[in-house]
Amino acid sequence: MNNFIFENTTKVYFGKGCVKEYLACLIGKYERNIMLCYGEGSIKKNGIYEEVMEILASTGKEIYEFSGIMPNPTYRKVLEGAEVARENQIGLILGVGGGSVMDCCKAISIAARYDGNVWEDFWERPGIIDFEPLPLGVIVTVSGTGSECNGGAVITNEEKKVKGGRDYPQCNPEFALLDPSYTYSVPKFQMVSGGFDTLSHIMETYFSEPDGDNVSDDLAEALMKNVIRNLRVAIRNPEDYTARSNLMWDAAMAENRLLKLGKRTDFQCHQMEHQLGAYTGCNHGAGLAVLHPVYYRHIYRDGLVKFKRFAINVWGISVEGKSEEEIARAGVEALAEFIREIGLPVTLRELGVDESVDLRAVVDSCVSMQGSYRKMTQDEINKIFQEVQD
C-alpha cells in the first residue's frame, strides 16, 4: 500500500431516533445564533422540519432559516448564504438534507469568514485554510454522497460553467446526525441515484493502483455487493430499516476518507459527469449512471486484474471457459444490467440530455484525471459521450 496519514474529525450518531437524543446538547456549546439550511422544502412535507424546529426551540437558541439550496448547488447560493450568516453573527450552521445541502453548508462555511474571491481562491485552485471556518453540524436525510464525513463539497458556477469539488479538512462537520428512518420518504429515483452515487464513489477508489493484495480494496468489495443488494431490498420495500440503515452507513464509509488510504483513486467519471452537470443540470447519480460503463468498456483492458476481481468477487461471474479478457467485461455488463435493473438511465436521452445541449462544450470543458488505467484524451471523451448519447 501506499503511505497515507489518516484522520476524520466528525463524530456520527446513527441510528433511529438519534436527532431527538442528541440535538440539543450537541448545540448548546455554540454561540446563541443558530443557521438551519434545508433545501426546497421536502422536509417540511415529511415532518422532519417540525422535529427539528421543535428540539431548536427547547435551546432557546435564535434560529435563523435559509432554504431553497438546490441540487447541483451555486456558487450564488453559497454566496447568499455566507451574506446571512454574516449578517446575523451566526455561531453554527446546521445543514438538514442530502449531499446538495451540505456541500453548500460547508462552502458557506469558508465564504462567512473570508473576504476574497472563494470560487478562485478555493475551488478553481486548491486554498488553504489558515483561519477557522464557521463551524458546522449536519443531519441527514438522503444518503449517497457521504459528504457527511467529509470536507468536501461540489459546487457549480453557473457564470463560468464550471462544476467542481474539493475536500478541506477544515470544513468537516463536527457532527453528523444519521437516522435511516428520515429517508424513508425520499422518493424511489433519488433513492436509487444516491444509492449508484454511493457505488460509484467505491468504484473509483477501486479502480486504481495500486492493485496488490491492500485491505481498501478488500473493504471496497464487501462494500459494494452491501450497496447492490441492500439497494434491491429498498426498492421492494422502501421502509425496511435494515438496508435503509446499511445503505446509510455505506455513502459514509465510502468517502470518510477510509477507502482511499493507500489508493492513487479514479474519479475520471465523477469529473465528466460534473462537467455534464455544469451544463445541464441533471441529476448527478443519474448521469454517473450513464456514463460508468461505457466509461469502463474503455478502460477495462488497461486494468484488467482489478475488473477480473471485480466481476469474480462483486458480481459472482463464473470463470468457466472465459478468457481473463471475457471475464472482466463480463463485470462491466453486470453493472450495466444492474442499473437498468434498478431504473436508472442508460443514455443521455433518457437522462433528459437532447440536442439543445452542446455536447462538445462539455467534451471540452472537461480535463483527464490521474487516477485512471488510462489518461482520457479529450477525442476518448467525446467519444465516450457519443456513445451514450441514445
Second form
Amino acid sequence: MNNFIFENTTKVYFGKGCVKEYLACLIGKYERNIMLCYGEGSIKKNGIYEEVMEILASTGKEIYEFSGIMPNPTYRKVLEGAEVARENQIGLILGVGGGSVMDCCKAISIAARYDGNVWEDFWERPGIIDFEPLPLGVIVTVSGTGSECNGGAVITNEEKKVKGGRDYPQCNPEFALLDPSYTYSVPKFQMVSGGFDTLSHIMETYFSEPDGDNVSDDLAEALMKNVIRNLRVAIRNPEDYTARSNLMWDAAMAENRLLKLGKRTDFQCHQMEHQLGAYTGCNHGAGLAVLHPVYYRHIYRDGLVKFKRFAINVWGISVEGKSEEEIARAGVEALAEFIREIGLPVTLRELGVDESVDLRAVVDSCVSMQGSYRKMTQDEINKIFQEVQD
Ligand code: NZQ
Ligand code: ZN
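Can I have the other form now, the form predicted in complex with 5,6-dihydroxy-NADP, not the form predicted on its own?
Okay, now the whole complex, with that chain kicking things off.
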C-alpha cells in the first residue's frame, strides 16, 4: 500500500425523510443569507423544490435563488454564481441537485472569495486555498458522481475547450443530505448513466497499482457487485427503495476518497471522456460507457493478473479451459455486455457524436495519466476513439 493521510470533513445524513428532519437545524448556524442553487428545473417537477422551500421558510433565513445550472457546468456559470454570492453577502450555499449542481457550487464557493483568475489559479493548475471558501451544504437528487463526499469539482471552460476537475478538501460540503427516494424521479437513462459513473470510479481505482493484497481492491469488488446488482433491480422497479439506497451510498463510497487510499488510480478513461464532453457536451456516464471496454481491450494484457481477478470475482467468469488472457478478456467482454444490457451507448454514434465533431482535436486535447497500467500515446488514444466510432 502507498502512504496516505485520510480525512473526510463532510457530515452525511442518509435516508428517507432526512431533509425534513435535519435541514432546518443544519442551516441554523450560518449567516442569514442563503443561496439556493439548483439545475434546470427537475426539482420543480418532482416536488423537491416545494419541500425544501417550505423548510427554508420556517427558518426565517433570507433565500437567494440561483438556478439554471446545466449538466457539465461551465466556468461562465461559476462566475455568474460568484457574483450573486458576493452581491448578497451569502453565508451558505445550498446546492440541490446532482454532480453538476454540486460541482458548480464548489467552484462558486471559491470564486466568491477569490479576486484573481479562478480558472487559471485553481483549475488550469492545482492551486493553494489559503482562505476559507464559502460554506456549502448539499441535497443530492441524483446519484452517481459522489461529489457530495469530496472536494472535487469538474468544470467546463467553453472558450478553452477544456473540462477539468480538481479535488480541494476545503470544498467538501459541510453537510450532505441523501434521501434515496428523491432519486425515484430520475429518468432511466440518467439513472443508469449515474450508476455506470459510480462503477467507473471504482474500476479506475481498482485497475491501478499496487496490485498486491490490499483492502481497497477487496472493497472495490464488493462495491462493483453491489452497483451491478442494484442497477438491475432499479431498472425493473425504479421505486425500489433498497436498490436506490444502495446505489446512492455506492456512489458516495466510490468517491469519498476511501477506495483511493494507498492506490495510484488510473482515471485515463475519465480524462478522455472529459475532453469528449468539452467538445460535445455529452452525458458523462454515457461517454464513459462508450470508452471503458475499448480502453480495457487496449490495456488488459498490461494488468493481466488484475483483469483476470476482475473477471472471476466480479463477473463470475469460469476459468475452465481458458488461458489467463482469455479469462481476463472475458471479464472485459462481460462489462461490455452489461453496458448493452442496461441500455447505455456502446459507440460514439449512439452517444450522438457524429462526423461534425473534430475527433482529432478531442484526441489532441487528451493527456496521458500517470497511474495507468500503460501510458497512452496520442496515437493510441486516437485508435481508441476510432474503434468506437460506429
Ligand atoms: O438540471 P435538472 O433539471 O435538475 O435535471 C438534471 C439533469 O438534467 C436531472 N436530475 C437531477 N435530479 C433529478 C433529475 N431528474 C429527475 N429527478 C431528479 N431527482 O439529471 C440530469 C443530470 O444531472 P447532473 O447533475 O448533470 O448529473 P450527474 O450527477 O451525473 O453529474 C454530472 C457532472 O458531474 C461531473 C461530470 O463530469 C458532470 O459534469 N463529475 C463530477 C465528479 C465529482 N465532483 O467528484 C466526478 C465525476 O467523475 C464527474 O466527472
Ligand atoms: Zn465520473
